[in-house]
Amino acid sequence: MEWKEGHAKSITFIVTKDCQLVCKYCYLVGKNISERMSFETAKQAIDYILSNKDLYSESSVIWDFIGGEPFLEIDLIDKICDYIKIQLYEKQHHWFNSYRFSFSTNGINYHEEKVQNFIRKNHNHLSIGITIDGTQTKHDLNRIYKSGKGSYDDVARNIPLWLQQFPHGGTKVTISSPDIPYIKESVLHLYSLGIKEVNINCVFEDVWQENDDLLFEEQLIQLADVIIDSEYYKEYACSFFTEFIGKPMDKVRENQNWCGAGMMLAVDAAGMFYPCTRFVQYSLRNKKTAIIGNVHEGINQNLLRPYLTLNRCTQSLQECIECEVASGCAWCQGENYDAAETNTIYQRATAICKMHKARVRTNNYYWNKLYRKLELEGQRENFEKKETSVIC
């Protein structure tokens, strides 16, 4: 679940284009050991920003660091978070004591003193989410090494110590081309690990081949057949089901932008400010760097308009707007901006649609099924109304 009902600023530190991991599905496709961020820019970033709550009036904030791998740069992570705390309190700003830190880490130094001190230090403020792609056969066919072995081993170590200290930590996969056949798989071995939330999602670059919806489709029809049989539903999870999809669009109550483009803020090592990090030149194949300001001279709003703008309807094909399963078709801006013909952000990436269509399809399957072993069992009542108060 989102934190503050996803209504937090969220503001991103890109610390380091540095990774241990070449993991073949990443969108970094430019990662490097060169590009560093200063201690003195971050504190530049963190003064514009506190200074100006005018254009920040967000009752909460996620100060979110990423990579390459954040944890590599965990010293002065933690230099900046002191500064961010103290400069909170002595501003007395509104995001005092409303405040969290963000990562998602590979895990593989997760264990090291250093790290381990920062989290004890910060662990009320903290959301840490480790990336783990599900069986070793999985994970290790995309996440690798510079030298091309796996890295489940290290990865998988860190995993009941981080599920100690944050035992509703929820994980992140990854789904591309090669690895659908293990989807079923993976999920139910994340589940043996403890994890009980598993965000999982489809790539949306241009990866897919003929017949992947089909066998996509096939991986998930087995995966719900599990996970209701044996009632894995009453303590687990995975966001490829939920009852919020696979409708027509209210073109009224929907038609908001999917990610969070323009309202996000991320800086990076320069200094410079994006509307969110797939705007950064690391994050692009074909396209310039997308730059709305830097810290010594803000945010320049003209430059920053055109994402305010940005909704379902200003980049969809009329086709995607009537489509009668639009629902829940996410999209990345980022993807759109450098897959477009042209440069613009206004010509939404469609790459997705096949496997958005299978997975709706299992989506009612799952469903159907589900409700109708819980009126079989009389439970269905006192399902929709737990569902009802997680929600909300």
Contents of the next structure:
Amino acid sequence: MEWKEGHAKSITFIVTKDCQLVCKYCYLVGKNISERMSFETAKQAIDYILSNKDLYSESSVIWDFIGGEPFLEIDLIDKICDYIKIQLYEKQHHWFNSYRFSFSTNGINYHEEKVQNFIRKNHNHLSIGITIDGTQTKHDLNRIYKSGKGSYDDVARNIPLWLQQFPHGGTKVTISSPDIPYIKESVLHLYSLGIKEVNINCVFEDVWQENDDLLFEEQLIQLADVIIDSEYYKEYACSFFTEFIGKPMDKVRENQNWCGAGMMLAVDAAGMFYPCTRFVQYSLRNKKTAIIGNVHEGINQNLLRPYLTLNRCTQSLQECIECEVASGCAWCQGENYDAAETNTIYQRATAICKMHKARVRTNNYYWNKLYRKLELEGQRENFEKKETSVIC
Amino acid sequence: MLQYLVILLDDTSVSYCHYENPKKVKRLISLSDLKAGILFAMKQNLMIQFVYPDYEIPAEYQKEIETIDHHKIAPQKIQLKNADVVVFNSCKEFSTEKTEENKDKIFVLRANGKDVARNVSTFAHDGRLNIIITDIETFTENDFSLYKETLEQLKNTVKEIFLQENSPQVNLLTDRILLEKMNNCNAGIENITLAPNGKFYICPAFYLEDENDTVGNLTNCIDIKNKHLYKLSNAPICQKCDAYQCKRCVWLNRKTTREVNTPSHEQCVVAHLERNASRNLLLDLQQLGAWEDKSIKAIDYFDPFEVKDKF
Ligand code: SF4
Ligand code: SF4
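Can you swap the form predicted on its own for the form predicted together with its partner chain?
Full complex below, order starting with the chain above.
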């Protein structure tokens, strides 16, 4: 789970659009090496944010650094983080003792001295996630160098160091159509590396082929069987199996937006502000970028209003509003915008529908099987108590 | 459900709403498109509103127009005798050219906030007056204060006319008192516009901004993408609002927030200043024994967005 999930402001610096890899599913369709953030731009963004306390009243903040690959810019990041800390102190800002620096990295240069120095310096305020897609075959299917060579070996060698420094480190795995046959072995492989929390999601884009849902279901059933039969559930988690999904949702009480676009803020090398990184031009296939301001003029609050008032029902078709397995069916505002028939963020993309339904079926299977096992072992009550305390 | 078809007879047809019409070159709708538009309206059961330019249109057009029930919206300048709606494009034009003989017509006065503030004392009119503020999206805190004062003065003027046993109607003040639910412009839902190029648009403003922003033509009919977003039920802020007189202009919404279903802060504050001034007028009139069955509650916000967490 993210630090202070839902309560912290998330501010993302897109420090570079360069990366060592050219992952096949990468949503960054316009990656390049020329756009690198200057310290001056980062400083202007920080000054704007910290001097507008009324606009950012959340009790905590996550300063997120992404790329491309953020650790390619470790010197710049170190300077930015120092500046943030000094400013928080000097301004006696309410975030002074409630901040995190967060990174999603491909892990390739994790071991390098500069990165390690940075980690040592900021360890108590750091979250780092390394993306590893599963087995070598699965990982190297997508996560390749410009030369075509897979990156698995270069990432896997850094996993022990990372887990030693962040024992609760989790990883994010993204599933697209060609990845489906590798799901089970990939999750188990990540467990075998010592990664206890595997956050795994299907992409929101319309990539799915006929019968993908059935193949997906088959993989997840097999995975469920292993997790339960080998009792991985006692220590390991896989986000595909989440008890409270697949239920109908109340139109009034459960009408919140899923995605945090607009609650978050992203800034790029040119000093432009965005509601989230998915609205930056390099992330968009079909639509024009959705800039909401810049470091000189600040944010146009009118442009934020649609994001801050979006709710589930106003962006969903009747079919989704009335769906009997609606809960847990996620969406990404950026993909909604990119795929919409008009220039709106209010048209929910539903490419994921059949995959969600397959996930719900296997999720039901998982919990029915698990609870029966625990019941027979007399462990059910204990397990339920533990689960509730985790959720709280 | 569609109820009205707006037909712009010419590219220079007068603006009767928030948008400006920058077009200076005349381009009449073709006679065949005019006929097809009328036929479409007949088949769809739509009331037509013809919007006139400031020159006299050819006789064969006039003849065609008279073949169907309709309303005529015309600029004051052409003095169209049988116009239903007369548009004045400034306060000056309104104060010097409105005439007694036009008293039963609907007057539309388009002017910017400062112009209205300067001239509000000349607005006494015992009939229907729709005031369209043309620069809402640029309003600042100072403009809001000025507008509040303007509405207060307008309220006193309306009250005076009531005291003379007349029944004035000014959209900004009396509509909210009389309405019991939202009565927005509803472009795209209740009305649609046929432009001189023979294509359909959400409203004239969409046509004037970008001719490619069409939602259909006379051959293939109307196809509005994401049509639900024009409905009140899909407008998260407006849905919770009780400034019933607000036009909820979808064009201004898109211009200021990029979404047709989301209004700007300026739009909401202006509409709430009107709402609150309407309430003051109602309270005054109730002291005189009028409209005792009506009520508008006191509220402590000017922009429903500010109270969105309580929705
Ligand atoms: S005042 Fe604002 S919220 Fe209310 S109807 Fe008008 S635009 Fe919508
Ligand atoms: S959308 Fe409606 S209120 Fe706005 S300019 Fe067009 S006709 Fe007028």
